[in-house]
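Next comes just one chain, in structure tokens: the form predicted on its own.
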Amino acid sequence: MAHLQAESVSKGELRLCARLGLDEAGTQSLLAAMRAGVSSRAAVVLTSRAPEGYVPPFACEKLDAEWLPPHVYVPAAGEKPTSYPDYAEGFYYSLDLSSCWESACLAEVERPATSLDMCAAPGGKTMLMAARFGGQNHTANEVHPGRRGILRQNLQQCGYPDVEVTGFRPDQWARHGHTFDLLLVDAPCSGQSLLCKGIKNPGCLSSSMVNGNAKRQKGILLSAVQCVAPGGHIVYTTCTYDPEENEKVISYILKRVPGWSAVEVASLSAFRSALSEFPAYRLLPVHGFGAGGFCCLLRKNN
């Protein structure tokens, strides 16, 4: 490796790059991003509190990206959207641009009559869903009590007090028997992209953490598929890179559970994963739209 000495690269980093099938240039790019920790890129999504015709008070970039969701703005370099009074007023919610990229899957979904964000805290995916479809008949679920409190606070601040906040485990939802037209599953993961944001995340590249999360994610999805009405959808997302937690989790579900298929997302075609035969999408720091992530849209056919 020309830029990174081989002895400075850990076994976990080498294993990840090999699993991703990266060539020398791709390996150098990803490892450099992990070390630099500056790939995070801010975005804001307007909320129900924003007045009609509202435009954020800070300078924004005009992003040439077909996948950019509605009501999302990208602050210009150096801008800090959370420092403006409008943020405290709840006119917009701040999150990483890569989360907005993941929500592009929603463009292929008709407005749901009912929806559930199964792993909702701190609330970003719910905000993006509400910006596209509205927050009516939406449930935001978070198992962890502390994170559930943050979720509830964010929803209230941004003008969604009517969104029901719950704290059930995925298996409890499955036993409940209620079905939804749309499920958001932003699954707990090893969070490897945090390294590219400059956030320490010890052990995120270890096989034990990756495999443990993959097992948990499969369990969550096995419960989630029982909570979807015929013709409904699941948007599965993570903020990690390893295929064990992404493509292989989806492959496991498609092989194990009849009646499900992965759906093409037209606006994400440039990000189509080469690691699966079905449509799935991955973002890396080299793309320039944040720290990265993975998404796949699943449809219940019957």
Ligand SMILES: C[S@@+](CC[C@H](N)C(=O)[O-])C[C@H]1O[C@@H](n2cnc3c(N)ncnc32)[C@H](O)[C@@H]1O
Given for the second form:
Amino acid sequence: MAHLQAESVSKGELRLCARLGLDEAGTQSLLAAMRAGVSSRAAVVLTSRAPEGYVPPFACEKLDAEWLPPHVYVPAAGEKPTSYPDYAEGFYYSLDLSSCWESACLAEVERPATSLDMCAAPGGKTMLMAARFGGQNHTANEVHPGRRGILRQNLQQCGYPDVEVTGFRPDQWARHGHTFDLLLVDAPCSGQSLLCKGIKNPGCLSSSMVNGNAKRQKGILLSAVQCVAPGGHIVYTTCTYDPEENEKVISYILKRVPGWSAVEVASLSAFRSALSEFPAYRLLPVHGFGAGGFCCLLRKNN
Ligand SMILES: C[S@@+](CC[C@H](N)C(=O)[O-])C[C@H]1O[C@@H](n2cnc3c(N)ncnc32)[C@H](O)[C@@H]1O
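Requested next: the structure of the form predicted together with this ligand (the form predicted on its own having been shown above).
Then the entire complex follows, led off by the chain already shown.
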């Protein structure tokens, strides 16, 4: 740890790397990525507005990644997909590649008759879901009114006028008693991966921030499990690294709620978390596919 000490590593950084079980090389690599802030990697997902057979007008990289979801393209270095008129036309939606990674979970799921994106704004996961399954009978929910407006605008621009936009809290959904075949829970989190994109996120490594988010995530998932039909699934994702907001949240749910299991995602086997006995997946900047995140596919047994 000699040269990390010289750079005065914070308590929060050390705590995170210890919780992740990183060795010295892994610690160096993650902290370097957090400080450099250049791990962003752009991607675009085609929308329902894209004409039949459409390919983006910019140069793209051919990514050798089994998990790459359908209709996702990776712009070549130096390309700015948002600067093309096709972007304004809504032919594609722009997001970080690591936000596409977790939608590999959807490959394990049959086309849902009904689906709910419980934390949907600004709309990335809904677009990825729609690119795979179509946007029929999909509800995009966002509690924050301002963000709900942006969600609505993005869905409109990308050609999903039929996606219902709602603004209920997870506990209201649970009380409502309506069930779906598929729920996306892209949970609000401490957002530690933002540091690797060069976005300031003060306090994201502090215990209070991490524990506060973990408590909220457990509450959201406890509501979410009540909204899934037998045989249905939840994709739980975050864009943070701390196990307290990831594996520990899933572990809490699996212990507390009978009839649920975590499901293997074949195309993500290289990203299998070593921090849980159940299948869960972690992406770190060192993988080279963006800033990183966590995902776990949960199934409600029949
Ligand atoms: C990580 S963002 C979702 C990003 C979105 N899924 C996408 O791909 O574009 C988390 C969202 O959860 C919302 N949120 C915050 N607190 C919440 C709560 N208690 N219950 C449900 N959603 C919440 C936030 O407003 C935010 O829009």
